[in-house]
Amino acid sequence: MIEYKPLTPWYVNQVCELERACFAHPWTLRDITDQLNSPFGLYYIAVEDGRVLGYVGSFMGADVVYINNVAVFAAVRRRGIATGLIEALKAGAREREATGLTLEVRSRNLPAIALYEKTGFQRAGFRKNYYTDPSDDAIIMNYELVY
């Protein structure tokens, strides 16, 4: 059964971990340790028998939460955990009483914009070149927390 958590620091390496599988420019311990010491940061896992399956990561400004990261193994896929973890950074997101949360993906990356369209976030906006390796555009979506 997956569990669907605030990232702890006994799971931050197996978080470094997936960073390395997942991303061209991972985040680094630091980075990740970092995060999870700030005030502002706001890390949930998924973990199924004490394995890190995936993470979303994002931080707190204003009032607003920004998602930095959302990864899953790629062998773990399609079983709904990005889903998971958005909806458990959603509930974390209420806590704080944030209005919303917002994100930029790679306008090539069709999979991760159906997930969050799946998940209620909705297109707001266009960066032209904001990713190299390779170089793409960005679609800003938002997700308006109602309470």
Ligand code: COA
The other form holds:
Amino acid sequence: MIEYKPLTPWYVNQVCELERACFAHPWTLRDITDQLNSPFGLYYIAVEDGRVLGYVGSFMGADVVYINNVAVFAAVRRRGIATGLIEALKAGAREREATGLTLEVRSRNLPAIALYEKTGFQRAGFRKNYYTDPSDDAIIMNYELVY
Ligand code: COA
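Alright, leaving the form predicted alone aside, put up the form predicted together with this ligand.
Next comes the full complex, this chain leading.
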């Protein structure tokens, strides 16, 4: 059974492994540990049999939760794991009484855009040439928490 829970130090190495598997510029052990130790960091993992399958990383700034990264190992994609992570993050954001969640996504990352649309995010803006390596525009997407 897949469990969705806050990231703890025990799993940080596995999250680094996932970062390396998914991104050209992966977050380092130091980056993730710093976020974990920050009172503003909000990180959730999907775990099955002690193995991390996916994670979502975010931080709380003012009353908004900014999503940095969502990643799921390629072998277990399209099983609803990222959706479960986003829902766990929404619940965590609600506990912290955030007004909403926001993120930037590469305009060419169609799987991620589809994931965010499916989980209720709405397109709120656009930043031309925001990304490099490879160059891409950013789409800003927001999700409003209703209480
Ligand atoms: N193509 C089209 N739609 C896709 C898709 C794909 N490859 N992957 C996900 N979706 C959409 C679908 O609507 C899907 O629902 P469905 O399976 O019922 O059709 C919905 O998103 C939810 O998918 P889910 O199974 O929860 O997502 P996932 O666990 O496969 O993870 C990503 C999605 C984007 C996190 C994963 O592909 C990934 O890790 N990509 C590499 C890292 C990345 O780009 N992260 C996002 C930017 S930080």
